[in-house]
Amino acid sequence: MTQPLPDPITSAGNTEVKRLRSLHERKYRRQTGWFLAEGLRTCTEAVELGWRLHRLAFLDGRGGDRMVRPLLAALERDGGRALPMTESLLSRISGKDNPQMVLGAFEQRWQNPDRTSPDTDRCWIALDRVRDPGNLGTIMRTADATGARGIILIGDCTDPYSVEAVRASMGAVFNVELVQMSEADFLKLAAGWPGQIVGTALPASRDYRKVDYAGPLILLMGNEQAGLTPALMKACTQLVRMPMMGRSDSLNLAVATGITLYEALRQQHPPEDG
């Protein structure tokens, strides 16, 4: 049974509004650990898949919601607090002219990065340096839809849980491993490495679609401009190229991890006849 809910948020001075205004700017995310989702179906999910939820934002007059009511009574489990309030309130707080209903502010999950294990059927997404948050959010929504392991995230990466790379992920943040490490400590991986460690650059000659994916895999992708560096391309036990038909000499990095995926998906997982 949920507790009786507080009074509505009417203030854009009040501090609740301005913390979570805050989680827009990484600094706020690494010092409180948390982070923003938004929407009902994204909230619901998170909370069905044991993500702790430490503040639930919601339009004034839909904590009765049969849909609501659950996120309540995971917000209660949790020790966090309920903060019903105005539209124009949680447009303060999205960023957005239309904002979602439901706002949920999660704990940060990170894996530790001794645990990156080798998996035979799910591979691991490591990205070099990736910089734009859409593209970030993409991957990890290419990464749930083709039952990725999860991604490494080498160097000075963009966050995964800024507002912009969670939205691009459509909840995928979710349900992908996140790990971060220097790329020293990725070269310490790759040097023990049992299997496949398969990257992406212009230099390569071999066409990505003729290459072996075997498993445990690693898919290594370079930064948006300057691809991967020197050290990582020598780590690779593979490096591949996408044919460029047109005049465009290169992709957008999540497109062509997408189409990288679902090719080591089919060899991995070929589709059953009929």
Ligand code: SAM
The other form holds:
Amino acid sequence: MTQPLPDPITSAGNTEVKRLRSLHERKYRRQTGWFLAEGLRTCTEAVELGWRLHRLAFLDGRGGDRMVRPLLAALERDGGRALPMTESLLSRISGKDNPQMVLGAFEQRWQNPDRTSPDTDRCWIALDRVRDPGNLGTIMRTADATGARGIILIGDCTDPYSVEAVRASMGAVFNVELVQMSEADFLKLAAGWPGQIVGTALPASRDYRKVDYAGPLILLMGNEQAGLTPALMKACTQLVRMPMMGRSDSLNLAVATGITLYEALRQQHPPEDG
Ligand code: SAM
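Okay, that is the form predicted on its own; can I get the form predicted in complex with this ligand now?
What follows is the entire complex, opening with the chain shown before.
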């Protein structure tokens, strides 16, 4: 950063503090197109991946740190603002007692639904009306870990850019493509899909280990309460079930997604020693 740093912010009434705090609400994330990411490591990875940084709130006095300087340089390149401030204001913005030393406000990225192209090596995960931000964040993290291409959010879903979802994704939000579409548009995409669409559903009779996950693959997961709609189930080339041995009637959505993704990964990239 070649420009001198501004004076530290000390008042909760400061407009920039209020603006960053408002990013906890979907309405303001929609209005601005921004979202909050916390932590030095996450913000650094985002910047390295080319995400646009609008604001960097950080603990006053840390602007010269070796790890903070590249973030300030990215901020200058992106025309953003550096916001040194007190720990209590960082805490106020993050909503946590022990806030991270840096908080970034980044520009959201949404993939054009028309570019949800089939990919032989990297699968898409489609989520029907996912409601829980923790589930969505965990699914983004698992999608990234298994090399999935991205997540298709069908219908009325929780926001992947909410503070809770971003936190649960542990930075993976910056490495998976995100697409939003209606159920009708997904059904159109499914009708022309050249590969497998594997849906997971409790009424299915096929064991999830007995199907072929060769790409181009869409893995389709149901809503936490209602499961998949009948139309979505019909659009699948295969419907699978994970065995339930105890008294619970279903698995948590993120757990079910993880199990299925790892089976797909095992088939597509078998371990070398057999
Ligand atoms: N009551 C819901 C139902 O009837 O489908 C339970 C939904 S479950 C919490 C959320 C999603 O995780 C399901 O729609 C399905 O995609 C997946 N899932 C969870 N457990 C599963 C299982 N044992 N077999 C197949 N899919 C499962």
